[in-house]
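Shown here is one chain on its own, the form predicted on its own, set out as structure tokens.
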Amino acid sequence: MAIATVNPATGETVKVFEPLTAEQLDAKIELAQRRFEQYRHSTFEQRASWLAAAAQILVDEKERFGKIITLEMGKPLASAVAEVEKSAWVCRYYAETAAAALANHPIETDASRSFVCYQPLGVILAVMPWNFPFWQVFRFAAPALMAGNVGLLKHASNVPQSALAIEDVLARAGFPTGAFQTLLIGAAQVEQVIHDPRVKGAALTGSEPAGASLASAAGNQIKKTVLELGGSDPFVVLESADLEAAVATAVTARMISNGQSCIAAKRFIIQDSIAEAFTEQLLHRYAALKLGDPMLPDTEIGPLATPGILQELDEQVQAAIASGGKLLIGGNLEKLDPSLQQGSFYPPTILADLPPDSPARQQEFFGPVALLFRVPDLEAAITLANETSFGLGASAWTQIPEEVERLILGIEAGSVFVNGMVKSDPRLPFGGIKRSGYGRELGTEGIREFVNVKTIWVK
């Protein structure tokens, strides 16, 4: 896959970028190494101003970040710069929280004196996908750099000016060169990097495969990594449920970035006695959904982030109506205006009834795709929510306190959020189990994750 700007509502290429030569990566990660070995002995209060600037540049350059993150991925504008605004705020989180949170703890032992400390592992590579190309990064790298790593970015192929642009956001704000460097490479290049003796671990937000490649290589070196892969979220819908609620905050939750998010909500189940005004209210707002260009202030919905990814997801709607699923609205290109054909639109789409043995229902949509299950109690709803291999996120709606405690308990998630959609937050932990990942972002948890707990005992 080349790497290039293409505008995914036009199929236009705005720019190609040349990938760095073998030599010009290796002189990169010498670079980041002889950083480190400066950048770890500055201080907090160092670090949090340079974190501090750079929340304010991406305030101050919201909407001209927000333009280049719509035009590389599609997202409506006002989406892409409340993302900017957010990675904004994991910037002040952590230059606020970080010396608490990576502060010496006494531990009383038989010693003298006895302590855990944090410090700094090294070099950290990111491997970071294109549906949240600004937030993604800052969610790693604002944690990364506080806590004295240093880090290189290596960002997915279709937004190559985002990730310039956030190099270019963390220098301006006054990290030493060296500290945060983008590597325009392509997946095959990966390998180079995770095998090489200077970087010490990594992250990676993105699919499945992608996950277990890095991992694989990551764990032939012996290295520590941070996986935040798919997931199907499921949304649960009780008797007891504020339905309007509940329903507006369906729509929020699946458009999320056109579709193309790991914790967007994909799997709505509902109780029998709601299940009919649920979907009729559902469809409704379905249908008024503005699909169109994403840089007009009233689009809704934009296009998919590539050819690729919509064909993958139209390929996947068709199997799941042939495998015996009911199409209540959307899932036909052939309808789309023709003013939109030669983007990567997919209108908004709805799959009910889906037979136990459709693969529909172990998939991960990615995309504006709703699948609509029915189950008559709570009981049913939880081991259904279970049913899949993913385990990322969970939103769960009913009034009943003895309810919200089953599910709390019941439901196998890394976040389960009870009357609200799920979501990333600065202050909380993020991240998934089974097949979703391991290890946490954000948070204090988030900011443990790429350091040397390090026991201290003197006598």
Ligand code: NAP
The other form holds:
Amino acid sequence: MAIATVNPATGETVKVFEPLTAEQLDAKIELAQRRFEQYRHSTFEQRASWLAAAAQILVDEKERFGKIITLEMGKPLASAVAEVEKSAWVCRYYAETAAAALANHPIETDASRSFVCYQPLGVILAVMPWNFPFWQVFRFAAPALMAGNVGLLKHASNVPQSALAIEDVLARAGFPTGAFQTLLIGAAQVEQVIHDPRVKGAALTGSEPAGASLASAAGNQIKKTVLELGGSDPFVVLESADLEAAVATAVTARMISNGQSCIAAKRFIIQDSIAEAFTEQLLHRYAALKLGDPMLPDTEIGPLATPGILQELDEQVQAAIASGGKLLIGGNLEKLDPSLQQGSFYPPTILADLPPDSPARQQEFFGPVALLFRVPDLEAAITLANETSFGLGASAWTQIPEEVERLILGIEAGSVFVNGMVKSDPRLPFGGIKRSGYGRELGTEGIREFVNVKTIWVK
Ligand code: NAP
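Switch over from the form predicted on its own to the form predicted in complex with this ligand, please.
Expanding to the full complex; the earlier chain stays at the top.
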């Protein structure tokens, strides 16, 4: 895959970038390693002031950065600007909390003094996806830099301008040269980087195959990894739920980033008694969604990020229909407005009643496609919610306290949000179980992933 900005709304190739040569790549890793030896001795106060400056640059230039995001991956401009603001938030959050999260932690033992301290590991590689080109990177970079690590970013090949803009923000904020570098390299070069003895760990957010490939290479070298992979989050609505709020949130939760979010609600599991009303309201809202140029303020859904993603999603939808699924709306590229045919647009689609043996029930649909299921009761909802090999997030709607407790306990996922949509928040740990990955980003847990949790015992 070429490293290039291709506008997904028009198909136009805007700018192509040359990948780094082997020598250039080596020089960047060497710079990172040398920088780490000094950077690790900087104080929390110093790092926090740089990170706070980065937050300010993000806020000051959010419109410009938002346009880069929208140009490269197609989400509506307002969401792109909001993403930049959220990136500033995670910078401020770690600037303010890192010192406390990584402070020495005394533990009483038979020693005269024993405690745990947290020390940086060194050069950490981040392999990142295009769906939140700024947010995904900053939620890695902010804790990594505050912990005293230095970062190397291998961003998705379709968002090179975002990758370079982020490197520039951190440099302008004052971080020393080499503390955070963008590597314009293809996926095939990642293995070489993780094999390099100067690189001490890696975080990857992306698909299962990419995660498995990076984790095997890192495992081979006994290096720490954090994996944030795919999801097929359930959105459970039970009889007592506030139906109107649930339906409105269902649409937002499915459509975030044009349907391309790991924690988007993807499977809607509705109790029989309210299924008809829920479906009717959902269809009504789906039909009203406005597809179009993501730079325009009234556009709600932009294009998918690449033609390949569009093709894959359409094939999945057609296979799901062939396997017995009922198409309620969308699912037909030919019916799209001719003005959208040049871009990678996909119509908002709802599929219902997939039979138990349909392979689609196990898949992640990375686009504006909702799968609708009906269940008789709470226990059937939990069983269905846990049916896939994923375990990222889950949203559940009920007003009955006993049902809330049962859902919290029963759903296999890295997070359960009750009467609200799954969302990331700098203060809350984020990550999955099962094939959605391991390790955590954000919160105190996130900043403790790439550190040496060192035990000290002094007599
Ligand atoms: P992807 O193809 O896995 O790409 C993600 C990153 O991995 C890109 O930088 C890509 O580089 C790189 N990559 C691809 N194959 C690789 C390999 N074999 N070895 C090393 N690196 C490799 O994922 P995507 O399709 O762009 O993103 C969508 C997926 O990410 C979905 O499954 C989604 O659920 C998941 N995701 C998860 C989270 C989370 O927090 N759990 C958040 C966002 C997205 P190239 O671009 O150069 O191929």
